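What follows is a single chain, given as structure tokens, in the form predicted on its own.
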Amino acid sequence: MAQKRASPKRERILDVAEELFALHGFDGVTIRQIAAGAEVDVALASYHFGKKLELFQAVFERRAMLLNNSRRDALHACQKEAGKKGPTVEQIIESFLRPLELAQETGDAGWRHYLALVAYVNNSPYWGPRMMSSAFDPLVGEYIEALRKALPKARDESLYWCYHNLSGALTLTLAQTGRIDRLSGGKCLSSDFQAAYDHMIPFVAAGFREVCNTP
């Protein structure tokens, strides 16, 4: 197993699959197209990953742990810095979003493709419950608990609906459809992640406070 993970050809297959799945979805891509893009035989792609579903899952899981670790570190850091009083809603939301910005600004196109793939999966009634829950729900639970402490009057259903709205806004941002570029006449760019999160953090925090501070 260690040799497979270290194989440059295996990583190249994952990279190409990541880009193609992000652009065309699961059904719009074949193993043959992935193998051709990675410049390997179809048999090699099948050897490393089996069927297309297993490759799709491997692509999705490859960066999930890195993203979870980055977010968890950011959450724990803001909790430690805040001390007994605990972090504000803004600080919690920022620790959830800024790791995405940092990943998107690394210059690694793979992160852009991966996060677009997350948007595709999160927006799918088929793939969402099959893949998002196992990859991200435990960490989301930690964030919900942090928000519960920051908003002690909140009802659980209000917290979850607010997170649902945050997830929706984030999904559209990750998808980078370019619609905001056209709507704004170029004043806003879907590729400007810093601006996206600079606006999303206070917007979402205000929404949490408005909805969740009702006893």
Second form
Number of protein chains: 2
Amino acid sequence: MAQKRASPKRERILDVAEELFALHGFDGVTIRQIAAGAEVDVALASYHFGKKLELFQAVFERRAMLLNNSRRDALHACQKEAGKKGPTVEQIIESFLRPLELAQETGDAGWRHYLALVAYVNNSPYWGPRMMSSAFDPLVGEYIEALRKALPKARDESLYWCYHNLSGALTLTLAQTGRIDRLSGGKCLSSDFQAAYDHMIPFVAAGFREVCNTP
Amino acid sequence: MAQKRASPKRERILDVAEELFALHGFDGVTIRQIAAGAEVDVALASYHFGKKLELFQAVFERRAMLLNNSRRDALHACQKEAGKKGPTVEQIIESFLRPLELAQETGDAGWRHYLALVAYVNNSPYWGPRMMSSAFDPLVGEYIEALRKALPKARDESLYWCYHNLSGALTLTLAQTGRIDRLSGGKCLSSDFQAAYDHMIPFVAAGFREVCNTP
DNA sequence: TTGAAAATTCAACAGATGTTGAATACTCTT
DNA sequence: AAGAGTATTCAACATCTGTTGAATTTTCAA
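Counterpart to the form predicted on its own, namely the form predicted in complex with a further copy of the same chain:
Next comes the full complex, and the chain you just saw is listed first.
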């Protein structure tokens, strides 16, 4: 049943589920924990979303399109600005990463939780193939085409493996495990997405150039 | 109770648990599923390992020391060979990644499952801080010191963020989600660790140089 | 205000879950 | 072969799980 009236408890269920699924995964969270966190009866989750799996998908899809639109706008903007010769590798990667940071700047903790959930899904051999490709692959294809244009000598395999490295570095960042905090003795913070991207962009761009410019 | 006699069923429990935990995570696997997979009674897991959490830890620790030793040998070997000036960034990263590949060459599927489990743990905001640092951080510290010596101009933050990028790219590789297979239309295979490292080593080395040579 | 539709709660189910204590089978030393 | 120690199974528990149908409350247009 589609919602007909504003139902704040419905949103609270999504918010709490988002946070808990990101932290413990699909099987590590019970409907009762979500209901308790949202201060809501257990049955309400089923009423609004049906099965547990459908709630999980609803959480995943709620912000997926917003994120895709934000990224697509950033990519097209830098393509328009670069003109006929096309954007540089740095500009393309920047347009891939910075939208994630803007989402954080709103101060909304929900986006932080959501990105950790995407990291969980993307890194999972079970959920990854089931949920990532339909939601994100089309836009990723656009990015890879843009990168191919910026790196004309690149072989296909090199391009995909390089994107894989970018995706991995990004995924571990979004997961916010706090491991770098301890490893660096507090010099680096998992919560500091801006610092992460400031270092990731030149790192990844240099990697692409090294691997994709030398056939 | 420590095992006093050779008990093949005990090993089978560890093998099956390794595979299932890697695929579905700690909460996504039941003791009964593990017992069924190992063709063993449910109670046997408790008899050998105690609580479910202790079984999980036993699986995680079984190969941790073997992996650490293999990596430490590789690092020390390339340090010895390089002499006083120390190994290059490529050599250090090679000694970090190639042992993972050798573990696969034995043909033992167990190592493949184990590495996917490490990826799951490392990417988890819940398990990462609890299990990774005690098992792997000491050796990671050695690697970072070696990298610092090879990149004398590097600031601490740069060094840690670059290692974070390396760790992320590696983690997604170990997870073997098969996403790159679909994305590349079969040109790249998640199961091909050698191809992954062949591209990852120059990619990451170039990234380190770019970020850590320009203060 | 009334009444219907939507939102929410209540109560309960059937099945699955981790764990345990007692019972049985196995293995090896003497 | 006897027997002690180990490995394994059997049977059962209390608790928790997702889900559902009925009852109740809230919302809002007429």
